[in-house]
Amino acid sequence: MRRLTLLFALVTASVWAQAPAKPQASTTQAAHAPDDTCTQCHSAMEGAIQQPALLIKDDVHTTAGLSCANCHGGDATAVEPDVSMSKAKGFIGKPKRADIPALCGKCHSDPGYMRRYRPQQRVDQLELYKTSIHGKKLASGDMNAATCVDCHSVHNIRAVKDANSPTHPLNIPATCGKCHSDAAKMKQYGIPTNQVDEYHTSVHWNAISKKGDLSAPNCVSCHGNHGAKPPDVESVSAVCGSCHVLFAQLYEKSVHQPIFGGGNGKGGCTVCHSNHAIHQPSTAMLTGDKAVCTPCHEAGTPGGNAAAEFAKGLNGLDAALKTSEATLKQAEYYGMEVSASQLEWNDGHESLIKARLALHSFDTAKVKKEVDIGLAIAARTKAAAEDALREKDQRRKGLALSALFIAITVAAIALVIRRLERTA
C-alpha cells in the first residue's frame, strides 16, 4: 500500500512538472489599452455624455463586434485623447444631422460588408430614404425631417424583432407619433395630428395590441418604412388590396370605383372605411345615424333602397343563424347527437361572410344569392335541433313510464313476498 501510495505521488509530481506554465501578461501587455476606450472614458463621466457608455451595450452592433469608432471614427484602442480622437483616423465626433443617412449607409448600403453580419437584410434603404419624404425635406435643407436615428434611436439601436426597439410592429405608431402628434412641430407642414390616436381606435391597432397579430397593418404597412410617403389618393384602394385582395377585386368592378377610384382624388376605400380611424364594419354603415350611404344616398332613392336592402338581408342572415346555433348548442347539452347539424351550420355562416364580402360588388343579386343560401342552412340547422330536442323530450317520458312501470311491479313483488310470508 505504501508503494503504490508512494508511486501515485510520483507520477503526479510528474504531470505537474510536465504541464505548461499559464502565460505571464508581460510588461508590453499590461501597459495595453483596454479594448474600447470610448465606453471606458464616457462611463466614468456624468450626465448626458454618459448615456451612450451606458446605453451601446445592449445596441445590435455592439452584440456583432463593432464598437464607437466605426461610427464615430478615430482609434478605439487609443488612451490619448488626441490619438483616440484623431481628425487624422478619421474622428468625426458627433455627426451633422443631414449627414446621418449616408453616415448609416456607409455600411447599410454596402452588400459585401452587410453580408458578413446580416445576408438577408436589404441593402437599398438608403435609395428608399432618398425618395421620400423625409429624404427630400431633409435634402432641402429642413432639419426637422425624420433621419435614420429619430426611427431607430442612436446608441441602443435593437433588431426590429425586439420589442423594446422603436421599429417593432407594437412600437411603430408610437415612434411615428413622436413627431406626427406633436402639433407645434406638424404646424408648418399642415399635417393633421391626430393619426395616432385615430389608429389607435382602429381595428388594425386591436388586432395587434389585443389579438396580438403582429402582422396586422400599422403605420409603416400602408406609408412604407424607409421610403415612407403618403399614398396617392388614386392609389389607396390598390395599397388596401394588398391585404384585403378580394374585397378589392368586387370593388374594382362595382359601379363605385369609376366614381371614387382612379385619378379623381376621391379616395377608393377611405371614403367608406376612413383611413386611420378604421374600425369594425357593420350594417350601421348602410342605414341608420352612422350610415356613410347617406351623404350620397338618401332614403327612398334607388341607392338608399339597395343600402336597406343589404342591411335588411345581412342582419337577418346573422340573427337567424345566431338562433340556430344557440339551437343547437341547446341540443349539444342535452346529449343530443347534432354534430352533422354544427358542420352544416359552418356553411351557413361561411355564406354570411360571402354575402358581406358580395356587399363590396354592390350587386344586390350577388348579396341576395349568399343570404338566401345562408338562411336555407340556418333553417335547415334550426329544425334539426328541434327535432333533436323534441327527441329529447320523448326519451323523457318514456324513461318516466319505464320507471314508473318498474316501480310498479317492485310494489306487487313485494305485496306478493308479504303474502307468502303470512300464509307461511
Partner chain sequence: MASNDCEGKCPDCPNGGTHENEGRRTILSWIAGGGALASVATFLYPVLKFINPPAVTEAAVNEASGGKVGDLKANSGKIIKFGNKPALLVKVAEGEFKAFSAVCTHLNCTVQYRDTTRQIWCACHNGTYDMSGRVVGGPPPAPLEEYTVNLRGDEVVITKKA
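None of these values were measured; they are calculated from a predicted model. Positions refer to the first chain, counted from 1. Compared with the form predicted in complex with the partner chain:
Hinge assignment between these two forms, with options Pro111, Lys369, Gln394, Leu375: the rigid parts meet at Gln394.
Now that the form predicted alone has been shown, please provide the structure of the form predicted in complex with the partner chain.
The text that comes after this line covers the one chain and nothing more.
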C-alpha cells in the first residue's frame, strides 16, 4: 500500500515537473551516478543497454549535476517506462550521428548557459566544427566523419585535464589514430594512415610521453581540435613558429622562404623536418647520406658548399665543447678549482645553440659568427682545465725537494749505522 502511494506521488510529481531541456545549475556537486529512474532501471539491465548507466558516474556532466535526461530528454522521475521515455516528455532516444553536434551545441554554444558552469570555457566549438573537415563531411552526409562523441567519448565524457580522458594530451594521438590509423576506414578518403606512427617517433611525442611536458604539441596543437584541418602549406611556418618563434623569424627572411613557402606549396619547415616524424635535428641533415640539403644542393655547388660549411662549423664547435667539458670534468675530479671555467663553458654551449638557431637564416656568416664565439670559449676553458691538470702534476717539484732531504738523511743514517757497527 505504501509502495503504491509512493508510486502515485512520483507519477504526480513527474506530471508537475517540466522535463527541462537545460537544467538549473545544481548547487551540490554529485560525485556519484545521478539517482534517477534512468540509472535505476538501466543499471539493472544487461548488455549494451546497461552500459550508459554504469559509465555515467565518471562523466564530467554528472559532476556538474546533470543527468541522462538533459541530453536524451524524457522524465527521469517517472518509474513507468511508458511515461519516462515518452515522446510527450521530450524523449529522443539515441540521437542520430548527424544530430550529435547540434545536441551538444545546445548547451556548449550558449554563453549564458556555459557561464554558470565553466565561465572561461569557449562556446565556439560547434562553429569551429562546422568549418572542419569532419564537420563538412558530416554535413554532406558522410556518417563516417567524426562527431563530438568520437573524440570525447560518450556517457563517460571526462574533462581534458583528466588523464583518463581521450582528449588528454597523452591520449590524443591514440584518439585521432582510432580512425586515422585505420587503413580500411581511410581508404575512401585516399589519405595516409601512418601519421600517428610517425608522430610517435617525433621529438614532440618524446617530450610529452618521456619528459612529461604536456605543453609539447600533439595532433590538435597543429591541426586544431574542433576545427581540425591540415594546416595550409603557406601557414606551416606560422604554425611551427607559434612555438619556435626565433626560428620562424629567421626562416621568414631567408632565401628558402619564397621557395618552400608562399605560393610554391612545398610546406615550409616540413621540407627539411618532415611533418609528423619530426626528429631531433642533427648535422647529419646537412651532409652525408641522410642530408636533407642534397636533393636540391649537390655537393660542390654553392648550396652544397654552404651546407658543408654549416656542418663543419657546428660539428667542430660541438666536438670542441665536448673535449673542453671532459677536460674540465677531469680537472674537477682531481679536486682542482675550475668552477669559473665551467661557468664560462655554459656560454660556449649557448653559442652552439645559437649557431644552430642561426642556421635557419641559411647565412654562413651568421652561423660562423656564433661558432667562432663558441670555439674561442671552448679553447679558453680547455686551456684553463689543462692548466689545472698541469698544476696537479707540478706538485712533483715540491715533492722532489722533500725527497732529496729525505734521501740525504737516510743516507747519513745508513753511514752512521755502518760506522757504529764497524767500530763495535
